[in-house]
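In structure tokens, the next block holds one chain alone, the form predicted alone.
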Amino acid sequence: MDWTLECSACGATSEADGLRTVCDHCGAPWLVRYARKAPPPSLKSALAARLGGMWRYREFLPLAPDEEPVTLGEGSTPLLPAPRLGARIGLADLWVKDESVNPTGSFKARGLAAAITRAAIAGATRFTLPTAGNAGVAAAAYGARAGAKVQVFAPKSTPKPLLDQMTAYGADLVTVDGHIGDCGQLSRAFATENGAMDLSTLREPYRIEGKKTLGLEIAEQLGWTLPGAIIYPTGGGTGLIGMWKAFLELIAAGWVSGPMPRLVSVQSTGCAPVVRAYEEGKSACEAWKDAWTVASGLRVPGPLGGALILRGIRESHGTAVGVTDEQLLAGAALLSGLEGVDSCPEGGAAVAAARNLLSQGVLAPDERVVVFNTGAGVLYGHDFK
């Protein structure tokens, strides 16, 4: 392998062989560090001629030349100009990264494709994870694609269409009274007892690398330039961490010039551990008590990657903001009604945050802003609207 692992907290390093979980020394998430030479900017012309999908960026990803990924064609999702939505909320150069068109209906396809690819190559045949919804769907689908068994633990409050999708892809599903943290405890116990690979957010190194392709795509879709700000709905935060890593790697390789986009984490006021930690100047998140929001993907009371999320926000000179469920539902309705995007409630949170940050003077009316629609509203049954 031409990459190693580096602990995101204590700096310990490790070889990347086998089925890796978290740092052996401190229990923090690993980050992938590449020993290979950085891909040269001259590769851009060859990249443009390749077929779509996130694996077209394989020189930036943990895949050896003789390896093939477990894939359903994830990635290459549209970055859409949103002029009517922008005019409504006051942003002249607003764009929407629409992840709802991924094979499993959400951005989770990217991370789970990368995680299951590496684990399957290392010999894993059984997986487990907790989910707020979309990750369970993606894990079930990519597990099926790899010929592996998948055990999923989900809160009973998860929208029924998402639960139905998991079982349709062949997952063994257990629904739990409680939140995703409670599901995580059950999933880790199942992994220990049954020898299953734990795919929980940031408890293996490669979901970040899959989500990193979000940043690579945004840069390419904007002609290898970077937007002023990216507004990202944050539960576990893997995508924000991945984009932060992607932009650092692109800048270091000379593919783009800085500054890095300001990374904005948006959460519901009913579950906002990142926002609270950011506002209090802390370097890690404390678990949020009695978490509740209609946006199930934001219902993550204690993200394992909290410290990394906060680093990404601060190093990019971004911010963290909470929106109410009423505001995020209104944002979802605007995104769908004005731009024809099948908005999930988390996408509505990004729209609501953009509007609020503009009114506060954090965003300028003429700067280029990208908001994320992280999944398909149809998978929530549209009851939230």
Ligand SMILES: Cc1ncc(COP(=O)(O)O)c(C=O)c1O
Given for the second form:
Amino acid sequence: MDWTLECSACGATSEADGLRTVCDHCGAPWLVRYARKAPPPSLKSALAARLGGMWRYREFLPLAPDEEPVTLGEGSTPLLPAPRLGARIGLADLWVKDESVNPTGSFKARGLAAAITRAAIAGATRFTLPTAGNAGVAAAAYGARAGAKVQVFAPKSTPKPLLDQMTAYGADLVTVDGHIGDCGQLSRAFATENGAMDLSTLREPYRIEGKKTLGLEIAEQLGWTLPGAIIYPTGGGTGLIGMWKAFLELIAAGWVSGPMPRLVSVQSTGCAPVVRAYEEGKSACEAWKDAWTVASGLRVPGPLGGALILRGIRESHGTAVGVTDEQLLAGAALLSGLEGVDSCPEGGAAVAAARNLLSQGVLAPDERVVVFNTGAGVLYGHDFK
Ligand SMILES: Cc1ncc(COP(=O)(O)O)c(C=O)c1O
Ligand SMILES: [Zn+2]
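Please supply the corresponding structure for the form predicted in complex with the named molecule (the preceding block corresponds to the form predicted alone).
First the chain shown before, then all remaining chains and molecules of the complex.
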């Protein structure tokens, strides 16, 4: 294995073999550090000739040359210019990264493909995770693909089509009268009692590596240049942390020149622990009480990776911003109606944030801005629109 693990908080290091969870010393998430030679920029043309999917970036990923990933063809999603939406909200160079077209209908496919690939190689045959919806669907599908059993804990309030997808892929589903933090406690207890591997956000090191491919893809799709700002709807934060790590690795390896895109974290005003911590200048998030938003993926009251999210935002000179449910629903309707993208409510939050940040002068009208549609609206039953 040509990588090791480094604690994101205390700097402790560890071998990466076997099934790894969080830092043994302080409980913070691990980050993967590659010992291999950084992929040379001369690889760009060979990359262009490869077939699609996120594993085409394997030189940046935790996979040995003789290993095969557990894959359903995730990644290589379109980065779409959004001229009509841009004209409506006042941004002349607006793009949408449309993750709704991934296998399992969301960007969660990337992280779970990477996590389940490594876990399956290490011998895991049983998984458990808490989910706001889309991660559970992805875990169920990739678990099936790996021939493993999957247990999912989801809040009762999760949209029904998402719950139905989990059981359609053969997962055992328990719905919980509580939020994702409550589901997390049940999942950890299940893991201990049943010897299942816990795939919770940032409780294993590889979901971040899968999400890194979001950043690699955006850079490649823009001809190995970086946009001015990326607006990302944030719950547990793996996507934002993954992109931050991707851009650091790309810049360090000389594939792109900086500065890093400003990473903008969007949350609902009904559950905004990252926004509050950012505004108060804190370096970690405190749990949000009575969290509620129609955007189920943003209902994460106390993200384990809060410190890493805040680091990514600050190091990239980005920001964190809350939007109301009314604004995010209007944003989703605009993205679907003007561009034909199947917007989920979280994607609508990114659109609403772009609009607000432009009116506040945080974004410039001609700046290159990428908004994320993280999943498919159809999986929310469209009741939200
Ligand atoms: C559609 C959607 N968008 C955004 C998020 C938040 O993602 P992250 O946990 O990477 O912040 C989720 C998480 O469940 C989601 O399902
Ligand atoms: Zn540590």
